[in-house]
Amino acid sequence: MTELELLIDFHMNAQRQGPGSTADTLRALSFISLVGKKTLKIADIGCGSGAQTIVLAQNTKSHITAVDLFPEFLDRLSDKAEGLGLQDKITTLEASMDDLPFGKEEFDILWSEGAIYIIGFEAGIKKWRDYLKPGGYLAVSEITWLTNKRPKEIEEHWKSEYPEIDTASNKIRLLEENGYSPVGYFFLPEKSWIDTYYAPMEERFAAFLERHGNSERARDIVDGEKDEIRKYKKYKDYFSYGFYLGKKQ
């Protein structure tokens, strides 16, 4: 298997591809206001397995397009939305968040946890504005510096692996450049990294490795996401996914 054939096996029977939990997810639709006044038009873009989508079907009168590249975790939604009932609120498209088949002004709200990093910060709130209705709103999570200074290992390492990381402030400017009003931010807390995320990642290592004939290559994704966690472990302190929320203006 390629490395990304292994990494959509590590990650496909997870409940969350990233940090992020259902009090994030409902901490952030509660900044909507118009949430229960119609029925919405949401797209949740890099959905993953779809947790979040989930708990968006669940807590709004709405229909949601849920789009990812990767048609293994789009089934996974599928199955769950299944068998909650919620297949009829939640249509799954396969799609690349930067070639999306949207029209203008489509949507209410545009959705995207853990997931705008991909196109980057900038060029998905430009792009993705177009496919807002005038009013509506954008809600994404980011990884965002908690502090001004922070020590060099990770410094440097969030640098390479996302240059754009940087300031609640400064991405909150950044949105208000491209046309939209902020009316909410929060940064996740250590919970939605350890407990929902990297606690059940572990739990997942060893059944992985084996599934894999603990060849190298699955060693190596092991590995680096041990360094990851050691990395959040150390610096929590000094960085999160920030969630921003905009209304197009």
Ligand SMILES: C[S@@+](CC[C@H](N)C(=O)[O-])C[C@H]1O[C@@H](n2cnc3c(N)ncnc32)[C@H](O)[C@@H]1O
Second form
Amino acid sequence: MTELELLIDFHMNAQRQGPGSTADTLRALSFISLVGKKTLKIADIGCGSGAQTIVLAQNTKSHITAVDLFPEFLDRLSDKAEGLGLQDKITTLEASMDDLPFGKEEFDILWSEGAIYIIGFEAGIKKWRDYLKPGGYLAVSEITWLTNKRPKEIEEHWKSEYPEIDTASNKIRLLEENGYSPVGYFFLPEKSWIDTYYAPMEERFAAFLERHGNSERARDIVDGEKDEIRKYKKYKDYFSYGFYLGKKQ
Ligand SMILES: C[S@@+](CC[C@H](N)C(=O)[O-])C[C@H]1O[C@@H](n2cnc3c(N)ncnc32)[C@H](O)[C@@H]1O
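Pass me the form predicted in complex with the ligand as well; I've looked at the form predicted on its own already.
Everything in the complex follows now, all chains and molecules, and the chain you saw is the first one.
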């Protein structure tokens, strides 16, 4: 198996593919004044197996287009949606977030948890704005510095992983410069990293290694995740995911 195939196998049966929780999705939704007023057209970009898609479908009058590059995740979401009787509210779409087949001003809400970093925050908010109706909302979570200064190890790690990492004030300024009025911001609490993401992940390590004959590639993936967990636990006061809510001007 290639590294990509292994990564998909590792994450595919997880409840979530990144930090977050039902409470965070609902908190972000609470900033959007359109909710409850009409049937909303929502796109959930980089949806993974759809933890947040399901929460959105259960808590809004809406139709959701759930987009991911990998069909394995979309199949998991379709199974879950069917099991919950939500199949009429969710359509899955295999597409890349930098080349979405969406029309101009098609959506009321663009949602993306833990995924906009793939296209890059600034490129994403610029490109996706076209798909939003005037007065529509963008809701994205993005890795964010919680302090103005931080220890060298974590500064260097994130600068090499994702040079666009920044403080919330700088991300909010980017939203303003690109035609959004900021309507909300909060950062994910520790339990949204540990309880819903890293703890269930740690429980999958042994079975994953066994499934792949303890291969070097599989061990590299597990070691990489363990190092990420170590860094999070050591430096959690310095970074988290920020959740940003912007209204298209
Ligand atoms: C960190 S995960 C977040 C998944 C989900 N939103 C969650 O929070 O559980 C990022 C997701 O983006 C998807 N992805 C990666 N590259 C993509 C691309 N170019 N276009 C669309 N989705 C992509 C991955 O398959 C993965 O499901």
